[in-house]
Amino acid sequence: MPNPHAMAEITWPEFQAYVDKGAVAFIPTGALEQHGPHLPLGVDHMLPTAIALDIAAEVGGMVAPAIPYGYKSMTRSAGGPFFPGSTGLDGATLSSVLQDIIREFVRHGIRQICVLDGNYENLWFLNEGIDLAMRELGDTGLRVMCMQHWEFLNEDTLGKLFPDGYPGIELEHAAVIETSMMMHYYPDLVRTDLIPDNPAVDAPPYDVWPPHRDWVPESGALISAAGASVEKGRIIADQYRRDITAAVRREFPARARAAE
């Protein structure tokens, strides 16, 4: 059965109605990089997804097809260019892309709009597309709202995932916050067996051109990912769908509240 929050499974009159009632309209932006040998290339993308359904459901919002594409793999957060299949963009590319998005979707009436971000590397040129399109756009009563998923992970529940202490979320690729909510949304794509259990990446604090392989642990993952598991997935979910959902319901009460 088609999900009714999912844009790319409904109709074009179920859409209009998303756009009649004043809904949230929701577009995932991630990246398409490795993620370990244990997670699939798509994993940037694929959970901002679908947190955004599950938000998506609780607000009465539509999301978009995600933008697949983010900003190149730097090395001290994402491996670098090192491993076949991580496929970047340059960052004006991507400010276009997501500008080009908000137009259209304000040209079909669309005037609350939340991007929900899954690249570490994505969040300037994304806040530069928003701010473009918000110049072009001229007073439409557009309001835009834009957010990385980890910044919201509070005190407890970083206490919950990591008891030995949070290393931080420049190191937490293809680890435990990824692969826990992989395990979680994806289970059927997580390699069980191929979870890696590496030291973390031990690398200065600057970057350099070419990039340095030695940076990088062989197996993609910047700190052990030994740590994740289905529980400590659905503890960042259910963290996630409270929280997320009181911010967009702050930033867009009457239209949230009436969507619903």
Given for the second form:
6 protein chains.
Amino acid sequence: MPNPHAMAEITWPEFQAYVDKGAVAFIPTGALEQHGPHLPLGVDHMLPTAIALDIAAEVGGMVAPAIPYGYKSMTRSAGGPFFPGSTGLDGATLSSVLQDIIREFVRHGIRQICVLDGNYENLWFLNEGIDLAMRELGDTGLRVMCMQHWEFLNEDTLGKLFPDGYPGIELEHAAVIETSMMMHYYPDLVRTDLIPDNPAVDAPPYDVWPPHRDWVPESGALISAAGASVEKGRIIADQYRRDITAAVRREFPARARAAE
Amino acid sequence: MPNPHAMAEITWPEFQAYVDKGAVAFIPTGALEQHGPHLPLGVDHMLPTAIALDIAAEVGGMVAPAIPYGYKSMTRSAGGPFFPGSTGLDGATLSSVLQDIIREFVRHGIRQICVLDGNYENLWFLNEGIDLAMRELGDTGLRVMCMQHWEFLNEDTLGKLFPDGYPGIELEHAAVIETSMMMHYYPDLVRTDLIPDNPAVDAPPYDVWPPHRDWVPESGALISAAGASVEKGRIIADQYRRDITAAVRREFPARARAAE
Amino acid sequence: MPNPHAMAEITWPEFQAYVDKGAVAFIPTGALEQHGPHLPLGVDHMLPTAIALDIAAEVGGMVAPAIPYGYKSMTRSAGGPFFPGSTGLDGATLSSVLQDIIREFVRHGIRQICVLDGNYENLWFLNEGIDLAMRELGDTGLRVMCMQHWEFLNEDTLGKLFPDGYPGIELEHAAVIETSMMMHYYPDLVRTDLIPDNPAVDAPPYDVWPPHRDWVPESGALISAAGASVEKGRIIADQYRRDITAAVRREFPARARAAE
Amino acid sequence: MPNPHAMAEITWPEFQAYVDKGAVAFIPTGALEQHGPHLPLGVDHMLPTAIALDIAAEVGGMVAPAIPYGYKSMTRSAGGPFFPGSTGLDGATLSSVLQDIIREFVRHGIRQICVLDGNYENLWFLNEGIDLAMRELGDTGLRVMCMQHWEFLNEDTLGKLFPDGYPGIELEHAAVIETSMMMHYYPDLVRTDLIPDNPAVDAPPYDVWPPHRDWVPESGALISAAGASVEKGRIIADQYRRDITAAVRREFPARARAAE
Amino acid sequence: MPNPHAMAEITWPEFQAYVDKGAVAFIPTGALEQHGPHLPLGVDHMLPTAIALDIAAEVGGMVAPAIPYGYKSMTRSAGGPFFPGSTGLDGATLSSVLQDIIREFVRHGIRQICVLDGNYENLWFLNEGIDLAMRELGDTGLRVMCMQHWEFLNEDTLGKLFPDGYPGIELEHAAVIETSMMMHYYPDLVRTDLIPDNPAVDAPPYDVWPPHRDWVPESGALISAAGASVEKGRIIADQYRRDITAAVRREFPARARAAE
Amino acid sequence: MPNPHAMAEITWPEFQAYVDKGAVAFIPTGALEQHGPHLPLGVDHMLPTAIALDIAAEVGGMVAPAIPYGYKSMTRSAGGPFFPGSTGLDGATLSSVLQDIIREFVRHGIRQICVLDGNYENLWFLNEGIDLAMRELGDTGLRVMCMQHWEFLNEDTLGKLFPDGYPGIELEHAAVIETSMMMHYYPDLVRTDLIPDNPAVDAPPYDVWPPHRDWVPESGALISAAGASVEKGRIIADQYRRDITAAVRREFPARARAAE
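Beyond the form predicted alone, can we have the form predicted together with a further copy of the same chain?
In what comes next, the whole complex appears, and the chain from above leads the way.
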């Protein structure tokens, strides 16, 4: 059966019905990028797709096909370009893809868009794509939210995920958070026997080109993922479903309600 | 279980193993576009993904995540921009996405790329993306094929699909070919009770802007899809698996063999 | 004497008089590209210029200077980039030239533009240039037609041109149609003693980069041009004058009439 | 008969023969722009085409099809955008067209290119197109000249053209120089009865947007053209043939000689 | 007297002497952006200029003119576009400026470049400009560092700056850090009587377009700047001089030493 | 003390006060470019900054931070790219920077902008940036002036500067005019002992790529600067203050007056 919230799986009359209700359109964005020996290359677009489908089910929204390629992997936050499979778009390309999609969605009558990102390096090129679309489109009533899901993790959740203390988001690449979420959402795609347990990266406070391969562990994970569990993934998913839904309802109050 | 030929589902060491074997990388391209009341908006990227996975299994290749958005819907070939959900990228955006992906794949050591397109309007912007990548990359040994799958349909297959005569590819939007293939590859996503049976479009030999809505039937299918069947879908898939595989082996002889 | 329909040959007050009448502006587009040993490199912009002047005389329109360079020669449709003189613009460049010209014509008060193309590879980049101009200009009342002249050839004409059966437009590069038209419009520029009689190209249903030189005959003609004649050129020109004129009047009904 | 130096009129084997000789390729550039009530809109691309054919005949070169559209008309130098028919490309478009043509000519083996411009406003965007091509192409041995023909007018010629004193090039739009040259090269296209005799423009030393229409005479000529004559046109053409030829031979010494 | 490390103040032979020594070129980047009622609009380019001149004096380098305009002000990190004077470049523009400067510096023989940024929102567009330059330039031996100065603040310094606890960099806009540094480097430009003491911003974990004005205090400072002092500015400057110098020497070991 | 007319030195409430008065915003543009052995690389942005501050003081305007990098140095007008430190932006980059700044200033309520340029090669890319901004912004009431300061030099001033006759602006690079102005505005930055006295360049009437180094004197000055003096600098500054102020008042009559 089609997922009724997955835009690629519905027909044009069904799409139009969502528009008529003033539904929110979610655009998941991510990357094709290394995520250690234990997670697949698609983590960064798979996770926001799954989260967005959860939220869309809550608010009666549609989830557009994820933009599966993202901005270039930086060494300190995702291991760098060295890793096989890490496939980076130019910043202007990524911005243009998002700008084009927003322009078209607005042409179809959508006025509430939530960009849900799963690749740290994407953020500013998404911001720019949104800003260029807003400027180009002028006064349409369009509102756009843009978020990176981990920004929603609160103290309580982090306490449960990291009983020994939170090492900080900057090391959470292919580590406890992403691994747990993949175990929750896509258990078949996690090679649990290969979860790495390397020490944390200790990179200096700047970037350099050409990048230094030796700033990153062999595995590609920036810190140990050994503490990951499906239970932790569920905790995260639950918090997201509650708090991102609330944020979406807060920013798109009237229309989002109508679509539920 | 991960599909071992789906690039998004494999890990970076698995990706590297493909590169080491000299494997072919397939890039499916498509669109988010109306396909009548009976087919989902994602047909044009779902079909080339499925076909590419079939061929990749034959030749030991990898299938990259599909580029799920494509060039703008033209009225005579896909119903035009009027239809809800038909979401077109600018031509330069589509070219840049493909150029960026090719550049990165070559950086990773891939030298054999097959772009497999499912959206008629994409072709020239894919050609351009490939050409710009070839020019930029210089002398790397890279070879790229680009195809639209229906170009492979032969007389024999068309005879079976259209016992009353082939009306021509230009009307085959959301019609017998695509509907049959969706019934074969994604049976759950076809609303068989809604398959339209409208008469064929009779459009003049030119385009016009703003486009004429009345050149297209209400349904969005350019001709009747009533003759579609899962059996016809299987016939097409079988011919593709045989003939596209043969073409890929012909153009990438030595290395493709090594990867099998 | 100036041709009163050639925009480059008239003065600004004469241009303004056309605008005041609501005249159609024709923009011929083509290429600088090999056309066998018997036809000059300018065929693809010379023919649409001649055709457009014919139609403009019928409907009281103006013909802008042709864009004499076009998109890159593809091997299967025009022999490929190997041939000396085949000079391809990037797709975005061609789109921009057309977009800029349309923007300026609209600024001058023109609201009816007919793009008449003579180079197969140009079409989608012309479509894009027109679409970008329409989007940029907003609600001006502008209407644009875009056509490739051979799309107008009807059964009757093809029967006269190819008494032994029409091999299809895809092989008609520097062949019977173009050679006959050049004999009709520019007889001095045809080297009739060099008209090639090679067998037809038999290329596979895909493209490949770098392109294969051996897919194309030595001559550059994709099939024999031996059946060409000035009489056949006249037949084509007559059909175009009648049918393209009719199409232009149909799409630009009121204003085109006023300009006659 | 084809002009053997006009690239659009020769065949690909003839083009190749020029390349084999190391011939110079001339690229005329101009505009579609008002030139008073007496000269056609195409003056700025017609004149450099004619001059280039003269020089090409001297040095055994080829003349590419003129780029018939140019940069935007500035009020102080060409009357401004107000005038019907003055059709300006964006600067980046013009640069790209030239860059693309140069890239392709170099691919064909040409190493000596002379850009001969007839539209004052074009110069810097031509410079940029050339510079971008040089940078992109790297070390090919390519040499490019770029000139605006009036820069070659010497004291002696100016004395003959302006017995009462030369008012300066900045006012010579649709005035004595261009009118005389058109009378020489394209006598049929000059409306001699409409040659304007307005006083000279007296514009301030800056530009302003939106431009002031009242900085320019009604006619569009920036100063009287009454002194124009076919004899003066011949004097200019003779000086150009002698001095531009000499400059071309000086910059392209060995190969240009081989092609004669 | 010219500052011998300020590139704009030295002559071309002096510039060449630096190149001959293998000196590091620093490129300060910043913005023209509101910084509360007490700091001037130029803070973000003034501070990195001052810091870079300090470091350049240590390592014998040159400081290029700052790029004085930067990326768009985001509400959560700099108050947003509402504030008078906050003047944002498009992301692609900022990237291009940096890419062009790097290309030119490499052409002049520079192989060690340190981009020192003072505007939080700039970072990813600087990264992209550097990456595009590296890719374009190929194998030149060029090395580039990119840093935002506050990333160097260590525990010890932060303890001195914030005896009551560090509120985090995300609120440090026009607050204690920047105000103290301006008091140290440009005391005449601080309106000490206008230093704001508003409570901290409490913004949600996402951005929204159009942005919410009420997420930001009236003043434009995201948190109180009342704790600022010239002494704290000196502490920061001292740490930077020591630690950034060390980082520069670590990344550019041989050549930087030669230039001292 | 802050210069109350320097935009980078004022606060956002002070900026807003200028906007409320309808003040003129000046944008100085220049280059980082060789200016002989005696003048610093920043001459071309330092001089228009100083001039603009003079005019702004007269008319109550603000001076934005100079764009300190400009278009590429041409051999005949500035010595060419050979000289160490001459750092050229691509034309499109320069246009975009200016377009972005204008767009933002208009968003802030500014409607009167004066671009004051000090680098000969910049002009057309500034024109284009302004034109693109005007087109994009539509009907806002914005007016923009663009000038190169030396265009204001009148007969009287030139007579005082060049008692032996004015050699023409095209040779005035790092020569009497610029050297005198630097002696007036930035006396500490002139190496008076190194003022060159080389003979004038005698370049042909065209450009060539790759450029000829031997068209330019060793020093980089295109003609002797020996006649420069601080007194001549004062004469120029006085004429500019009078005549540019008058021009600004003429073009921005009502609002400029309000701001004084």
